[in-house]
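Only one chain is given next, in structure tokens, and it is the form predicted on its own.
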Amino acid sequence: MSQKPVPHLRVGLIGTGRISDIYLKTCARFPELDITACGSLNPQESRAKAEAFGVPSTGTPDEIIADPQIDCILNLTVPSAHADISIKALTAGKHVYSEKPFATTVADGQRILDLAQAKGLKVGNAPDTFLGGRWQTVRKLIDQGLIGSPTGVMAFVGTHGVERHHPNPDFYYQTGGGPLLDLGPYYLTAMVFLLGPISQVSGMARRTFSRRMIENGPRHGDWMPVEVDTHSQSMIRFSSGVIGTMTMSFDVWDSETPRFEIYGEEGTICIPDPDPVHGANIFQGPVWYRTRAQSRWEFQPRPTGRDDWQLAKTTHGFNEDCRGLGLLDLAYAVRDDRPVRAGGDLAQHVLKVMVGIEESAREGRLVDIDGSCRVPDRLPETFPASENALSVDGAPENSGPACTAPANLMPEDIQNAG
């Protein structure tokens, strides 16, 4: 058995706000990722971040993009700046990995894809949470036929915004923000990964408050104008025929609604939100299911709660917050010249879906989603070690097909949660 060379991707980070902390922590875990510089429009913030995480240098965004020693730009700017920074980076010959959303307009997203293709560069985009252990396990269960052919899906996130904990939450309520563009990418990306591309959407939305007050930090008491709808409900049709519903809201004080459920001909998979840390938009957490045999409709009296649900054994790694895992996958995609799992075409498809939902809400009609996207392969269970080891015939260890033929799960694959 031989080994492939381990990639070494030199990364310049642009945007040193709160989200950059977890990216810096994750990248420090992997020798494949070398963050050599960080910067933002706030030099003091950038220097403090570099000192805290051992980043060798700082600079302005333009200086980092122009640095010939940098291979890839990690774009963590506010949503309204995503497209501008990504296009500048690609123009300078850098690969790009960006926070979500991909862009704020479909036209800008297409410009990014076209430029990357013309220059032979890779584009990746958050969210990469679907690469976490719980979501990879769900995909494996579906591929193995645990619930039969999927028929429906439901996603729900009800919060009351971010102004109670974020010191500068303004951009969440400006163009490019709002619950649909902020929270929707997590769930829509997971849906496409699990169920395939989306072909048609409809939506309704409302803006409950015209302004909101910041309730923490040095700006406590300041009022912000609200430019976007803050409660969005949508219907979703997949190319496969699966149909779904999704609610994304900044106007809900509390709820017991599960975050994510998938319905199939032979059972249900439920991804609950057990606590504020392990939410369904994060990598880790339990995966519950009931097949037809355990369904409450099979019993009298019908069981309640989770006593008769099964708890799936997590088969993949990364069961903790690993934002930046998609960037690691991009490093291997650059080396092997293969598609990026959390890639630009997937992010553009999700952006089209969200823009379509907004358009439907404004115009009161169904909206067809133009085009499609490649559905990402599952991660090998031993990623990233699997990417370096070669078998005798030269294929990566544990590569396997993205979808296996339906099969019954073995007893060791499940454990009763009762």
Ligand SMILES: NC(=O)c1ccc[n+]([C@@H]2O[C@H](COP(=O)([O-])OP(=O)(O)OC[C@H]3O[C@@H](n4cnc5c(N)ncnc54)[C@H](O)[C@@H]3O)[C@@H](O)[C@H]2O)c1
Contents of the next structure:
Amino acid sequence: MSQKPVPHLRVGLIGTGRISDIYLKTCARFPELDITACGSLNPQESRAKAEAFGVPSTGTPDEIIADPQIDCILNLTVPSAHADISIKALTAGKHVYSEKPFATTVADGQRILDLAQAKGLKVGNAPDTFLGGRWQTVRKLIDQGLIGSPTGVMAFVGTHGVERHHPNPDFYYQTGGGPLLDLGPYYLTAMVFLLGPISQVSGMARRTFSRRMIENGPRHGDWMPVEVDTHSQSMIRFSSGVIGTMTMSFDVWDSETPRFEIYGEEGTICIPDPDPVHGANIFQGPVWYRTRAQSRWEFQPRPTGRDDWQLAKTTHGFNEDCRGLGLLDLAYAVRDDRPVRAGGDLAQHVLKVMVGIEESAREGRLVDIDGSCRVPDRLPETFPASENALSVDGAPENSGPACTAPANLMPEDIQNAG
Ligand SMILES: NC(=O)c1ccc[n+]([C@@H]2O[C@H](COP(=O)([O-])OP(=O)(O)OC[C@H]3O[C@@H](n4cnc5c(N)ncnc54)[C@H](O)[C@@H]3O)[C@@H](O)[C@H]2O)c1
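Moving on from the form predicted on its own, kindly provide the form predicted in complex with the named molecule as a structure.
Time for the whole complex; same chain goes first.
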């Protein structure tokens, strides 16, 4: 009986800005992930980050990409640099895991996928929030038939942008930024994970302000030009026949709406408050549901409020911010030569959807989404231990499709919120 060795992925991190801290923390939790070097356009920033997180060395992006001791590039640069860094890394024979969006054009995304395939390398991409306990639980509930056949989905995120908390928010208002490309990946990736590929979209969008002021940090008072639309509304048709609506905005001062809801023939799942300040790292949080049996439509007047929803028991781990979990999955995908859950094909599909929504908004017509994508398997509930556990016949546990749920929901999976 032989067991595969625990993977050891030597990672070079490029882009040591704001989001790199949580990746460095997550990687430090897992012996499978070893960040051996970091770099950026700002050597001073990278040296400080290396010192703070015990990264052994720093270098220029080109030095890190050329380093033969590195297996994978973690690309945490700004959106306009994602494709360039990913393509350089793949060309140098490294696997890549990148922040979102995958690229700023569909053509660049396709170049990344083609190159990875030609070289036999893995490509992963944020967001990986859908691997968190909350979303894995939702998928399990849908797979088990809690709400019957899904019919619709709604996602709403309204913020007033990032200029009050990000010290260098310019890229959010440049090509490759905007709420659709910045926030859309979280919600669209979750939608595809839960409901399957998207086949057609329409959109409307507006740019409310032509310039915006930085309101924090050393550049407080600087004005930034706005090159992208900052309020986007869209309609989404899934290949399964489910239809959805999505609002992503940097122009909303306040709202009671923020939530993500999935409607089915037999019930509703409600994921409250997926707002970017408290929950875009939405690995975690409550999952509510009401089925036909608990519907409030039989009462007159119909009760309102959020107190009497049923609360689903979270069945999966990672109920805290752990960006980088997708990279851990990639390390096992490399070892086992299986698809990456937060994979490039999924990210490219989501990019096509977002570009399609933009095209629809510009041209005033429905846009068909070319191609499809693989829908990731659920994470095993004991991931990553599951990947190294042996079953009696010697095969690693959970090595088969993760998505083989029983037809009926187990009563122990649910409890009353009341
Ligand atoms: N800040 C957040 O809260 C947050 C949250 C989730 C995702 N993200 C995503 O993470 C990515 C980075 O965001 P951030 O907030 O850390 O940005 P940031 O501006 O704080 O840092 C960007 C880093 O990338 C480096 N960089 C830029 N262009 C480069 C190039 N051509 N070559 C090499 N390095 C380059 C910069 O030197 C810097 O180290 C973006 O794609 C963003 O959408 C950010």
